[in-house]
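Only one chain is included here, represented as structure tokens and corresponding to the form predicted on its own.
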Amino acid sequence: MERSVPGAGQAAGLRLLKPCLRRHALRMATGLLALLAVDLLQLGIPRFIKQAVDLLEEGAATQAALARSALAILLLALAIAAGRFLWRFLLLGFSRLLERDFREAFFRHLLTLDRAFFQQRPVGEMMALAGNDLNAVQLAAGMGLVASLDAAFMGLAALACMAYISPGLTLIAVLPMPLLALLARLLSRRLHRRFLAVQEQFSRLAEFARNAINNIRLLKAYGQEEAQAKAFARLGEAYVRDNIRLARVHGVLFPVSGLIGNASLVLVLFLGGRLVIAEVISMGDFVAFISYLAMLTWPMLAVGWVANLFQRGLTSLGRLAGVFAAHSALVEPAAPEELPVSAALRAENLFFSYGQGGPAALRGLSLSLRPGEIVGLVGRSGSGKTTLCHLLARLYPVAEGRLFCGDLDVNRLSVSGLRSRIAYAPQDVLLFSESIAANIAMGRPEASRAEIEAAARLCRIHEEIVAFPQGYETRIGERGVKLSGGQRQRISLARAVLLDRPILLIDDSLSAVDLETEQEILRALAAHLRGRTCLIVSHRIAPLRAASRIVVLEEGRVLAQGGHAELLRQSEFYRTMNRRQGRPGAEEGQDAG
């Protein structure tokens, strides 16, 4: 996995909060106003305090004057916890906002991103990052930015008052201070980088987890329980070993901040205690002196934790710029030309390879799909079957005059208008755990009971779905656990058919099926599919013998086509599958029932 580089992912990172940060702009606005009237207000406590101790001194206090001191005190720590609760509200709400918004955002730009992404990046850290990530962009955006600047106005603020007091004093406390800032800055892109292997560690844990819990039956029918185990293990070994490391850089910034802000209070003891016995200064001054000197080592011990969720929100940002700068190659046509009401496909010499420099899937394929055709598509396992039906589904991009809807190129037709009229019951069924009736209901979620029902009857599901205790409603767990596997493919198609659509890909949906229910399923389809185009792709033939055309494939080619007694004459590959498919001592061409 590649490591992304400080300073331009960060920078693009920076970039995607400014929307945000404009749509939030007036509650930002009124709580930094809360939080630097909050600092104002704490900077008058000392005053009050260096008041009434000249007056201990002097020996001129009086009960009156300690009460009006004492009363102004809790005057101002009650306006200080108002404006305390404001700010807290208003930008630790805002930083809730961003993380919300952010979320959606990255929500709604992987949906629009294609298959191809997704083949390169894994699903675990797409989750790190809509965990992990986020929440360190929401701290930085939150704690961390109320922290830097409440140190920053604070520190400022604190030393315009203990310089009003003695500004030699001031200059002797803050000489250990510019050691902080260099340390900070050396240690920042070692934080960095440590942060981001946590990160990218935490990616790999939660993908190792994610597919040892969607095979979970597999690992057990292979018993590889004790082995899984190990490996998460080590996974979680080395996730902890690179927090560790993280944790010393990160261990080294809060213990200097602290000595350097003890060696200046040390310094101004010392010092500041001369002054006093030299009458250079007063006893109220030194006390006042020492509280903003206090208040000044907040700033100093915040530059240690600010920079470490700076830094996290930094590296989580640019990660997922990363991300948001991703596009689809399936890009939509500026000016899309208007969908053909015919519904005929053609494919002309038609090349696809998965990736750059991959094996070619499809080398120069041509086929045509005509309105209310059934074609069967059949071929050893890799002749490009599947891939056919991924470009036809406009799940890839293909090349300008190579595929065509009517008589309009693909690439000049809105991509998703085009699926619009596709309906695609894929090879590896996908469901979700919800309810049969919201899986079939996917696609169309306002249909009706009895739209969802019918659907279910045409695919012969019906009276195992009512079957179910609950029927309908029944929740069939992650990815359908507690069905069969013939009964999720049918679902499946049944989702499909509900779309009513005038072009449906069935891409080997069936095989889970007995042939008996497989060609009833298909009979009962006629009907549905009278006028609309059908591709319908098996391993099987005896399905296929009632298609208005059979095409075979080989290595992305098309081999044949025709009928079925057409293609026992044309091609052996087809003659061979026939006979392995039929009865013993049946007759060529005749299929097993």
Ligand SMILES: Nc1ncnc2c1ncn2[C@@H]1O[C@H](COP(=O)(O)OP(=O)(O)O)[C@@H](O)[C@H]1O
The other form holds:
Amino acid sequence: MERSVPGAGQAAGLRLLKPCLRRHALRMATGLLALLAVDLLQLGIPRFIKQAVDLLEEGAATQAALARSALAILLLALAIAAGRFLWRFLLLGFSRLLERDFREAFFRHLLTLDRAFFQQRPVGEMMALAGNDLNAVQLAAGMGLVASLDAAFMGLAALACMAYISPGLTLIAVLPMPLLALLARLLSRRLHRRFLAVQEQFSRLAEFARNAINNIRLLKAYGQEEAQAKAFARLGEAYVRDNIRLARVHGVLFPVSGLIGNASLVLVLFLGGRLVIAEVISMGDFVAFISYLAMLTWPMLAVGWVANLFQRGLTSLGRLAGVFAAHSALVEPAAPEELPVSAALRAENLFFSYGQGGPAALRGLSLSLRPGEIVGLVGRSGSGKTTLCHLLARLYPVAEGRLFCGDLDVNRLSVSGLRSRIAYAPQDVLLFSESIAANIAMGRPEASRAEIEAAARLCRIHEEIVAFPQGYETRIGERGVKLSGGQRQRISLARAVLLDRPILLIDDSLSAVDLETEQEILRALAAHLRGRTCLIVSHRIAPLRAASRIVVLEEGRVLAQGGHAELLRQSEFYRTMNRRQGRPGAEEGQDAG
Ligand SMILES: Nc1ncnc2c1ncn2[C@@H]1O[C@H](COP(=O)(O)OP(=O)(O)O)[C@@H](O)[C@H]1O
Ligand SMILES: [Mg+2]
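Complement to the form predicted on its own: the form predicted in complex with the ligand:
The complete assembly is shown below, putting the previous chain first.
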């Protein structure tokens, strides 16, 4: 995980906020005006106190005069309450809107990233970013912004009023304050580092929990509940430790700012009192001065608090910016060529490795799929069958001049355009926690029930679906726990069939289905496959009878290809596979890769 230094990433993060700020500028401006109005009104109160005290001291106070002062203060207080409601509503609402916009943009951005990104950055971390970190940003943009402006304005205004009463005494009162600024500066770096550690630890915690819950069946089967609980507790322990380390820093800031405020009070009481005795200032002035000083307490406390909020917000913003800076390696070409009419796919001396500098999964693979041709693909586990499907389905970037659709390099074609030509049933079945119908119709949400059922029938799953109490409306539990592997595979295949596209890639999608059913499905599919370019990966030979050609992969390249009889002559691997699968009762051929 990258560790950013303060400043790096934060600038990028702040740039991210700009569009949101612009969108809600009016709301923010109105809120800030209300905030300033409240501050101004608050400054009026000590003036009325001074009036009353001075009258009292001069012995000139009357019931009516006191009542007038009291009424004035009451009216001010009402206006202040109304203003406070207004700014809270507008500004805190603003921070929530900002959070919403940001979360949406974050999710949208995550959807543009590819698997390579998510292999490096666990989902738990993304959840933590969208939760805790976004919250820290929201707090900084809401309370942080409000408090800092409020504190700055209140502080300056109170100081101005104090200076108006007695410049000398004001100077004495602010004497201890630079200490505070110094302290905030000293601690802010430390705050950043410690808060970053806290957020990263929370990410680990979230990822750990996600992983455990996702694999709960496995954990139970292996009796690992206790060990997992302990490991989780250790992570939680570390999270608390990091939080306490953080609390130690702002635990210093907060009391120290209060202490400095009180130090000012001590100085003013003692030295200001002497000014009253010497009759340099009036009693009323002295009381008003102390009221203003009390108004300074909040801005002083706010310095520590706001420094903390902003530091957290900036740190989290930097973490979020790190994700926003990530981009999919597979980008749409600036000026894509028109998609060729032909549904032919061709790989020429194709090399591919997943990580940079990682082992090559494909090593000089050349293969041509003619339009309307059904090609079978077999090969040992790890020989690159799935990788080839990934590349054909345009899920990973490929080098120039290696992969062609029609006669055009795929790099010159729109990625989404080419993807929309291809129906891909991946080897790893992925189902959403939604109804079976919605799962089958995922690529074509507008498909009619009749179309969905037709696809399910082709894949020999219809009967089983209608046997569920809720039929097609049956919800598939988290990761499809209620279905067998074979059922899941057939639903996944039906999803690809429903897409009705000129190119179909089936990656070992029937490995958990019994041989008879697999053959039955392929027979039923035969009419659907006609006219489509089709690549069927299988670890069984029998279902590939319909293929016009079978290709054997070995270590990322084509070892042999041809018809069944031809391959029996040519390929040792194929012969072995055939021999093992040919004998009834013999173990199933090569393992599913
Ligand atoms: N997502 C991935 N990241 C890194 N390596 C991978 C990934 N998927 C597959 N591989 C590696 O690529 C090679 C080919 O795998 P794969 O295409 O899945 O083979 P097959 O489908 O024929 O079993 C294997 O060595 C495998 O370990
Ligand atoms: Mg595979």
